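Just the one chain here, laid out as structure tokens, in the form predicted alone.
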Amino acid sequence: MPVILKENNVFILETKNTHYVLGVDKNGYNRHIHWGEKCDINDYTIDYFGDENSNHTLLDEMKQEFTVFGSTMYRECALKAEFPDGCREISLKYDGCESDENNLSLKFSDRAYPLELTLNYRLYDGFDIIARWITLKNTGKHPICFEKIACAEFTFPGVKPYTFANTNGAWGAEFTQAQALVDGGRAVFESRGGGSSHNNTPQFIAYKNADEKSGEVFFASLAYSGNFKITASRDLYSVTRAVIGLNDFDFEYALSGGEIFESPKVYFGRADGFGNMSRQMNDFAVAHILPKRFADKPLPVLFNAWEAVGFNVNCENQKALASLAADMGVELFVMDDGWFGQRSSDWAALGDWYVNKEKFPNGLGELIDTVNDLGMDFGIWVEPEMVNANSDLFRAHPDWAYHYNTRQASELRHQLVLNMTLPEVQEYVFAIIDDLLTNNNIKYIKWDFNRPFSETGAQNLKNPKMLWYLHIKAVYDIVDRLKEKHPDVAFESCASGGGRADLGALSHFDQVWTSDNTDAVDRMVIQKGYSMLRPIKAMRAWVTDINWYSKPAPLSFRFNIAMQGALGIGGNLTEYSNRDLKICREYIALYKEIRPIVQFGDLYRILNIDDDEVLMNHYVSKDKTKSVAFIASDGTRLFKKRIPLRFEGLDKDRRYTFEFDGKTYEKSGAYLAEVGIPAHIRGAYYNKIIIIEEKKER
């Protein structure tokens, strides 16, 4: 996996299947050369020329790994800065490169003033996708304060337009996917609030003529979970670029003297078709993002206890609960919100993380004795970064929100956002969940984030505008911190649903809530939007009852969905029948089974539930002795749909055995790739779960 350096400074980073190829011009200007297929390292050079006329300029038209707002330059850059004097621009010579086998390190500076800009690439051993991201350092003594940081920029190749594929969500619907031709103009997605993936994600997909099994396909993914902006341009030249990075709105950054900043990373790639690019970053987020203490393990069968009794929690129901859970199978029980101070309802006592006496007499330790003497581990919701006005917490410190003293302050959920950029408020949100772990046998936290910024106001901050990147750090450093102490406690990461679901949460976190949104119906599409370029392993998925937004859809349904990922169950043992408690332990111990193939499995997405009125998924085993096909539609319409089942990433030279529709097959993995076998997918909640293995020669 070479780094290789030519000659005239020209860099060609190789990775398994591709070349993505840059220089620096003799003038001193990063270039970008070549994405895209392997050629012959002697034939690269960068190309030379000058204006095109006093009103489109060589600046303009040049193809830069990273622009510098300055000069003639007047599309979009990916950094801008004001210097002490107030000059705004960036001038920068290059000043060398450092690299080994798989890093490259480009080195620029300022011509007149103490910036050093670094470009940051690192490539992995039998992937295609690459990691960029630059640092900032400030070798004066003033400060420098920067207007846009982009962590990355990319000049795709060839002269067509583009569509990107990003999401169109929101609460309850996360993760619907939305395309945009950019033929002209620009295109832009963006956060605003503080999270990142409600609406827009902070990734894009670029392709012209692609489907899942074929066309060329450029992606990247900010491992980012504050505000990102993502510009993707088409200009008069036919050149078609993207800025990818933290977002400029409401944003500013001082480095101070002697400071670094070290930007997120972007990881970036190219392949053949979204299948492919999915299975690809799927695998590489369990190699290289996820962090290790449970990236190769299995995520547990899990009960969570919210939908059950919601905040009248207390002792005893939750050990009813439990007893109900663990016969079912499950193998950690999670107690969510209600537990703590004068908790009764989302009005009040958020801030106030101490044990109600009330529900819980003897504190924790009874209930977990409980749940683990049943077989299970134990888990817990918190909401550290936020407090409602009606706490103990707040009433001692109001200070510790986000305010305008001239403004009245926006409660949504009744709650406000703790100003997580005050040492203070991090050591009491790193002292209050250290406090708990190290006090009860603990296994899991479930960090919860239920509302955007407002009224942001830090009055302990010199530039305020700074507080959206140093909010998302200190949540970071602290899951960090406490995942060191307590290195045997896995966390998740949720934020009112979906609200975290990116690489930079799972950077730190060990799984991701995917959706506030169980209904099984509509998790086909926000699953299928979370596994274009997210782990399928950190994806929580549960089973839950029918309730005021979901469909009556049965039981088996339900876990046909849920099974896709990491299975969860949400629903209220306490009224679940005989028959209902039994496809529950039937289904778990089937997702037991096949738990290996789901979440380390490659996904193959064979009939997509908009375009098909079929969702079929089949998930590989590695060594491809063993799958598991979900096969589910909430209702065909017009006598459809009788076809052929086909499927996917089997051997094509060996031979399969399975059952279907009371038939038992034997066939070739070429067979069932190319001709499939026969369905008959007729009335409501079709729901089939097939297991197919290899045939074992006696």
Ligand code: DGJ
Second form
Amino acid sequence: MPVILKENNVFILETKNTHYVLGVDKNGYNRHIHWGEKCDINDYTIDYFGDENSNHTLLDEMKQEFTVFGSTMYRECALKAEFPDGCREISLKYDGCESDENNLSLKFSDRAYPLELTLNYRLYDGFDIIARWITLKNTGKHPICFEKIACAEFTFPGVKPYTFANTNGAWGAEFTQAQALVDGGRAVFESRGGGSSHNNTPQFIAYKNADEKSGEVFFASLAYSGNFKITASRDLYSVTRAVIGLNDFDFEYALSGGEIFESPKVYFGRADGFGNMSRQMNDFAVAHILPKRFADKPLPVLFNAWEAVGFNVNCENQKALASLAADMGVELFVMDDGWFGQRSSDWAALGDWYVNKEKFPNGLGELIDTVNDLGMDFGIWVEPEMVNANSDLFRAHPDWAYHYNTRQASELRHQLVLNMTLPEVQEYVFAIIDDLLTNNNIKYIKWDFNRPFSETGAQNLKNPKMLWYLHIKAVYDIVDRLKEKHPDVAFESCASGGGRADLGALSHFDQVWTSDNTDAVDRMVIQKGYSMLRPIKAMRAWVTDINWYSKPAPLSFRFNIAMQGALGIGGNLTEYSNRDLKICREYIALYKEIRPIVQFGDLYRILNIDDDEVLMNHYVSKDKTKSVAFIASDGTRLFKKRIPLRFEGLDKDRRYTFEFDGKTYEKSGAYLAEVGIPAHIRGAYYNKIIIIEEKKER
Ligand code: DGJ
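Having seen the form predicted alone, can you show the form predicted together with this ligand?
Below, the chain from earlier opens the complete complex, with every other chain and molecule after it.
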């Protein structure tokens, strides 16, 4: 995967199937040259041209790799700074590059001020995905104040407009896909509430004519869990660009003398079709993004008691649930909200991370021992960045929450956000979780974050608008420190469901909570959106008793959907019949059998519920010897749908065998992909799981 340096400062980043080409021109401008299929490397050159006229300038037109604000450049910039003397323009000169087989760094510095900018790129063997990020260094003594810091800028090939796919989600409707055709002006996708949010997503998927199987797709995902902004635009020369990075809304970053700022990374690539894109990013995230300790390990089947008992946890009801969960094959028992302080509803006790003695008279030990004796690991819920006004912590430290003395604090979910930029708050948060993990046999932390920020006063900061960035940095740092000290503990990022389920969270946490909406019908849409640019194995999916319609779908339907990620159980098992418990037992056993394929295989999205009335996802093992297809439909109209099921992703030259609808099939991979088998999908809650195996020659 070489970085190729050509003469005249042209740099070719060669991945498995693509070239990403950039350069530095003789005037010191960083220039974008190509992103797409490989060409003859001798052909790549930098073009020179002048201003079109006094209203359309060279700088505005130029395809740059990373555009700084200044001079006659008026479009969206990637970097804007104010120097101590009040100058608000950056003017860069090129200082040279550093490179090796997989890395390239281009170094620039301001012509008049002590600022260095480095554009960094990293290639990964076997992938068409590249990481890029920037480094800023203040080589002077006085702070340089940044008004905007993007992490990357992209220029897209060709002149026709691109469609940018993002999400337009909400709590309970995370990852709901949305598209914007950008043929002029700008489309902005962003978050402003402190987290990466349930609404838009810090990623883009840009295409003209593409579907699951074909068409050129350009994608990028920002590894950052805070306020982000993506601005996609198309200019009067028909050039499409996208700038992606930290949101400049209420933003400031004062870079002190001598300080180095390394931006979050953007992972980007090119693919043929959305399916290929998702499979690339899935494998890439497992290999290079998820924290190493658990990345290549299958995630356990967990039970979480939140849907079963809400805040009414106590030692007895948790033990009862644990016993039933263990009996059905659950491997990890997670106690959710309600175990601490005076917590009986969301009105109180966030911040008081000591065990509630009425609920747990003998401390956590009795429950944890029971869970361990039942053969399961124990996990626990915390929401460490928050505090209720009605808590001992807030009474002792009212100044620890973001606030303005002159403004009424908005208590969303009756809680306030702790000022994580305060060193004493960081130490407090580290200490409470460190104590929990040191004193108890806890193997799993579910780290929640249930409201956006408001009244964001941070009197400790000279530049309070830095709090958005510093807050997220503090969270990452604390999680990393905890993981270093407690390496056997897995962490889950939860934010009222999937409000912080981005690649930044997944660089520090081992998995994410996908959505509080566990309704299996709605999950068909949510999980599809999730799967576009995130790793399947990190997607927690529970079977619960939630129903938004009339009654919960049959257990078989709920399992069908939840088994397509990292399976969890969340229903009130004490109310399950023996028959239901047996069904759970059987499905969990089946899940354990197919888990390596679901969590580490290749996903082919064959039918989707919105367009086809039927969901069909086919997960294929890497060696293509085994696969599992999930087919589900909450209801087909007119009571009939006779369709061929086609199984993409198998080896076309091998033969496979499986059972379906009482019939045994033996077919080639080619036949299964091209012709398929007949299925009669009808009625409410149709669901099937087909396990396909290579037919071994005797
Ligand atoms: C929101 C989470 O998404 C839920 O799973 C649960 O943990 C609740 N918070 C607890 O308050």
